[in-house]
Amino acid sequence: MRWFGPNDPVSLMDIRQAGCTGIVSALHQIPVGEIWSVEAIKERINIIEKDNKHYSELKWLVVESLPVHEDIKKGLPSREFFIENYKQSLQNLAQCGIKIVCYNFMPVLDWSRTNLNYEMPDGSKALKFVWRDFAIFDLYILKRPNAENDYESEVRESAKIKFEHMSSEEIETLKNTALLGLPGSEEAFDLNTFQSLLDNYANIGDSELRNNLYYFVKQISPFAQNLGINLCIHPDDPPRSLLGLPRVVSTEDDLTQLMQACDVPANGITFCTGSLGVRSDNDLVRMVKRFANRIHFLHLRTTKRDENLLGDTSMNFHEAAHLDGDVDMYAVVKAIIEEQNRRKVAGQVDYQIPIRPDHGLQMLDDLQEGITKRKTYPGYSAIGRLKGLAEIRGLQMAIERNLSE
């Protein structure tokens, strides 16, 4: 499971009792672009492993994420400095025994949602993204220049009508949700300065961002390969352009181009079924099989597209329970297990691909109105992820038994 560090309300003991042995973590306290020192890495390892003598062992297995500085994404001359810092951080991680590093290349924003508390039929709560609501933020709260060109006429009209009937509290909630910062951070973007961040990408379109990404992986991947580190890029979430910013890790073709840009095993993928599964044109099972040897890390979750909302229906979705939604989790997990079996037969020592149950519904005591009133990072409540993990482990055992007979 993902653990955000000592301030995470979900404790290491919670994660241990959920049945996990591996921890996915990052040094969120270090500013993006600065070097992760050996001392800082070892400090986190010691915190994770401090109770291993008395309880079942936990180990820091995956870094998520080692962030890519915006100057690299923008292709500025200063990117060389930040690439060298990135290399040093990788070297320090390798020295400490951590060999899987997740990152993303989404400009300005990380993942985006418009509702952090969407109520499900059973009373649990989920994350949701509605294209019309994002248009409200873009057109009437941020007021981005020429934003109207990015939305269908019916979406613009519906957004206008809804905005005119929203309360000040509803507008503030939508604003804060859209401006939410990186997972693990308590900070959100400031509306007054956010437009200036977008302006930095005024001359960076799809091809420019792709070229900057390919430049980065060509510099980093061979270096990581020599260190024995596997890099794994996380797909865009949601997988489409937002706020006029290009996104270039959304489809099977995007991943194909990226793998070909630097054809070494270390240039790999964090295969997130939730992010990629939002698009109905992504065949997840086919993609697992196609990119099998480049998948170094897995996020298993699912989303449900809402066909009853205006606009691009593939961009209206909510997080669903792990075995529901639009992802055929059985077929995906079966393809993953088959790949792990192939690696094992081929003699790979590290044949198992680290998997985490990504995002969970808020339920039981993790609800805001629950007994404990424990505030967790959106998508990272303890009990919802525990439920997802239990379902996936049961599915995994059943598939493995069936394949062995």
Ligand code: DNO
Contents of the next structure:
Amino acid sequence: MRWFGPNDPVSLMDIRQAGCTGIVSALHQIPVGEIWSVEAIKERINIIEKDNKHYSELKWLVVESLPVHEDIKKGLPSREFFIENYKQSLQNLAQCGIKIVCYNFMPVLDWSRTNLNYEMPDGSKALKFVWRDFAIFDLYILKRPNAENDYESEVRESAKIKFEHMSSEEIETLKNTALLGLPGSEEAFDLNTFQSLLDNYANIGDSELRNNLYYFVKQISPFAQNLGINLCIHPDDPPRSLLGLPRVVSTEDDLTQLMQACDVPANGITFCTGSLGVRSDNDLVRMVKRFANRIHFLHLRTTKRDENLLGDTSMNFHEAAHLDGDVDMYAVVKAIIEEQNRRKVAGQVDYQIPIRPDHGLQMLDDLQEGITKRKTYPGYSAIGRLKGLAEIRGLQMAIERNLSE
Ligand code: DNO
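Moving from the form predicted alone, what structure would you give for the form predicted in complex with ligand DNO?
Below is the whole assembly, all chains and molecules, this chain first.
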């Protein structure tokens, strides 16, 4: 399970009792671009691994994320400095025994949603993305220059009507939701800062961002390979261009190009079924089989595509219970277990691919008001993730038994 560090309201003991042994964590306190020192890494290891008393052991297995500085994404001359820093952080992580490092290459924002508290029919709450609502933010709250070119007329029209009926409180909530975007921090950007970050990408389109990504992976992958580190890029969430910014890790074709740009095993993938599964043209099982030996880490989560009434190119979706969305979780987990079996037969010692239950609905005590209410990072409530994990473990066990009989 992911643990955001000492400020995470979900404790290491909660995670242990959920049945986990591996921890996914990051040093969110270190500004993007600065080196993660051996001391800082060891301090986190000590908190996770040494503070066990007589309880079962936990191990910091995966870094999520070692973030990539915006100058690297923009391809500025200063990227050389930040790439050297990145390499130094990788070296320090390797020295401390951490061998799986996740990152993403989305400009400015990380994940994006338009509602963090979408109520499901059973009363649990999910994250949701509605293209028309995102258009409201872009056109009427941010007022991004030329934003209207990015939306079909039906979407613009519908956005206008809805915006005119929104209360100031609803507008404020949508604004803060759209600007959140960076896990590990609960700070939303302010609108002016945000627009200036977008302006920096005025001359960076799809091919420029691709080239900057491939330049980066060509520098760091062989280096990581020598250190015994597996890098794994997280796909775009949602997998489409937003706010005029390009996104280049959304489809099977994007991943193929990226794998070929630097054809070493260390140039790998965080296979996030929740992000990739939003697109109906991503055949997840086929992708697992195709990229099998380059998948170093898995996020298992599913979304349910919502009806699109506007006849546009929207991706409207909400996050569903782990076994209850558009992802064929049985087929994906089976393909992963087959890959693990292949690795085992090939004599690979670390044949198990770390899997984490990604996100979870807010439910039961997650929703309780009062002193037991824990304000968790969006998607990272304790009970919702516990349920997802429990379901996936059951599925995994049944498939493993079935394949070995
Ligand atoms: C959201 C996460 C992502 C992920 C980063 C990895 O919940 O899955 O924010 O951590 O994109 O770099």
